[in-house]
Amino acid sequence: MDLPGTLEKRDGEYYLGGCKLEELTREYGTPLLVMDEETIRRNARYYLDNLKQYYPQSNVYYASKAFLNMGICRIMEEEGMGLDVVSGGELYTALSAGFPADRIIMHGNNKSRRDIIQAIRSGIRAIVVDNDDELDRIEKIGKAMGSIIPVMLRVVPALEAVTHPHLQTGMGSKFGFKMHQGQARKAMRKLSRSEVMKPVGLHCHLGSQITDADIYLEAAEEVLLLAAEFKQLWDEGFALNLGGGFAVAHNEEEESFGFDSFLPEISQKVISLSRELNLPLPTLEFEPGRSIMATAGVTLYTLGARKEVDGLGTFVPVDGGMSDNIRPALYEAKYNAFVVNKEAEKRALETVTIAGRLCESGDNLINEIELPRIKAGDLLAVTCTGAYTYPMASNYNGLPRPAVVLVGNGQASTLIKGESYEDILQRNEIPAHLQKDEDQYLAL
């Protein structure tokens, strides 16, 4: 399992990034996703310093979807990342943030007009492109604006990720130019007519969770086979983006991806695969997202009455649920919690399902836990919560998404605020022959 760098446990109280979680809980409330800088920075350094040391070529770009906001994009630039962005929403973030364009790429299966129209006036890296109807786009958005786009083309290899269903991205998905349907070659030879779209590399994204190497290793040969067929095109040579997707240990059963092992194979095959094909040595790229934000995420729930169902076990409910981490609910995603508040280590151990608090029979976060007899008030800490928790958090049952904290070096500071009752009405409005007079509906 894989846990902050930073969090201890001192004179039986946890601590994360130097800060004692009980005391965040009282100074923010829960809900309270907590976030450890250092162990965020870690991951990306991670992979940057691990990467260049094997194939100095090459570039990491935060997948940041996992999760993303102003905070983030100051780290990530800091660290000297890339930036992966899938809608017009996340780059204004990223520009907001004073994120350099040059270092976003921008991804997404039904790209709008708006979309391109703002990736291409913020001069970003590049658009991956992910199917015939958006290069058709690209073309005539690109002639009227008189712009040169360089563009990737998002390509599917013949291959499939052992991996939940709802985590593929490979040949059966919705995802990419699908290669052994002959979509892939097609798209190229239209890219090679283009007037505007300039190709800068190839792009494979295989799914997310993944353990098997192997896997990578194939979809670079298929891809670079591609870009063989069109050499006349990289003329100033060309980027190989593999994605991202490799998986993280979020409970004891989970295998997290060997990444030190596989860096000198993929290294390696794509140099000697390149240099057989004579092609120009492409700039190797990653896109890393899950791996880099769930370690340093910690979820602060406070526990409330317990209950006993008769052929289920024991039920003890949180104050949240899938409103703040939907993914349990989504594809079975299994997490590890402890009991933060010292007095309950003294306690017998018993194992209960930890249910949200959602009007759904599907909202319960981590089915037969073991843990100390856990009571109403008490703290539980879900641990692995960084990557894709608050990204897909709603208002559902007219809960409050909750605050997100940065914490390291013993300060905390807020990334995003939590939220009110106020707040979640604040885009209401009801319309003018529905109003009544204003004493009738004031909240109570």
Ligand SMILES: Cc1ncc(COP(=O)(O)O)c(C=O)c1O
Contents of the next structure:
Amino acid sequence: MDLPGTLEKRDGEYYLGGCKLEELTREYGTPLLVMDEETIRRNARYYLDNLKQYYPQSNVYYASKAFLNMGICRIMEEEGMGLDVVSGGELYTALSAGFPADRIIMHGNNKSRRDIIQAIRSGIRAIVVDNDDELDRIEKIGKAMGSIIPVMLRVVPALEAVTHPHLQTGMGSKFGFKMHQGQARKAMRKLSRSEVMKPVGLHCHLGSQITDADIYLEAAEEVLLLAAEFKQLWDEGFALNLGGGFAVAHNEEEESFGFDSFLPEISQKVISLSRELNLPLPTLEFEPGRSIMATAGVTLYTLGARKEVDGLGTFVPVDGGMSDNIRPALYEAKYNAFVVNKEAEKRALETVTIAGRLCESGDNLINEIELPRIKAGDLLAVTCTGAYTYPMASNYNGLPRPAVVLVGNGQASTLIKGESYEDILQRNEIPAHLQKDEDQYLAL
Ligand SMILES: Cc1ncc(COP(=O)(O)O)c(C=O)c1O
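What does the same protein look like in the form predicted together with the named molecule, given that the last one was the form predicted on its own?
In what comes next, the whole complex appears, and the chain from above leads the way.
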């Protein structure tokens, strides 16, 4: 199981980034997402340093959909990362944080005209084109704006990663130009005739939570073979971007992807195949998201009650749930947890289900976990929650989204403020005909 590097126990108390977890909840309340800065930086460097060592002509783009805010953008910039965004909103966040546009690439399977214009205006490194309509749209907008637009094609090799169906992005998904249907080749031909789009590379992303390294090797081969058919396009070189998807062990049963042991193989494969195909050596790129953020996050909850249900066991609800972490309900993600308060640890072990507080029967955070006998008022820490939790958070059931704090060197600082009820109502309006005029009662 992958845990944040700075999680430690001193005199029976848990600390993350040198901050006592229990104290953080007194200051910020619960639920609370705590992100460990050292783990984020260490994970980012793991990719950047290892890749540079084996394949110097390389780039790593953090897949910001995993968890994005302005503070994280600053960390990524300092570490020398690029950024992958999927919408005008993510691009706006990155640019607002001062992230350099020429280190950003934009994805998305249905970019709006506004997204495309914003991407062109800000001068990002490349738009990753997903479909034929988008090629036409960019061509039209580019001509009107008088711009030359660097683009990559998102191509989909005839492969399917072994992972949860909701995390597959291969042949059977809505993403990219399918190679086995001839879409990729057709799109490349169209691109070669473009007056405004400058092809700068090929991209593929196979899915998420992938443990099998071989599928990346197979994908690299398919994509390089396609690149070789269009050699004339790469006079200024090109990028081979193999996406992200490297698995994280959220619990004892899962295994993580060994990126460092995979690198010699993939580097060798790309170098030898490029030579064989008489291609310029591509810039090798990756886009990890989950594996940079997941392990850095711990969510703290206060337990609220106990309930025995015949045939199903004991349910213990927390003060959050699918509104701050929808992954268990969305794709059966499995998490681990520990009880934070010191005295709880002395109690006998039992098996319980950690339920959320949302009005959905599917809102269970952890099914059947062994913990010391927990009760209302205890504090629970769910680990490995730094990725794809907060970005998917909602106000379902009128719950304010929790605060997110960044910890390091014994200091905690706010990354995202917790919401209040007023925040939830901020964009609500009562239509004029439904408003109650106090004066109408005075006249009675
Ligand atoms: C195009 C693309 N790149 C990278 C990623 C990041 O994947 P992961 O967070 O599994 O590393 C995703 C995730 O969906 C993606 O769609």
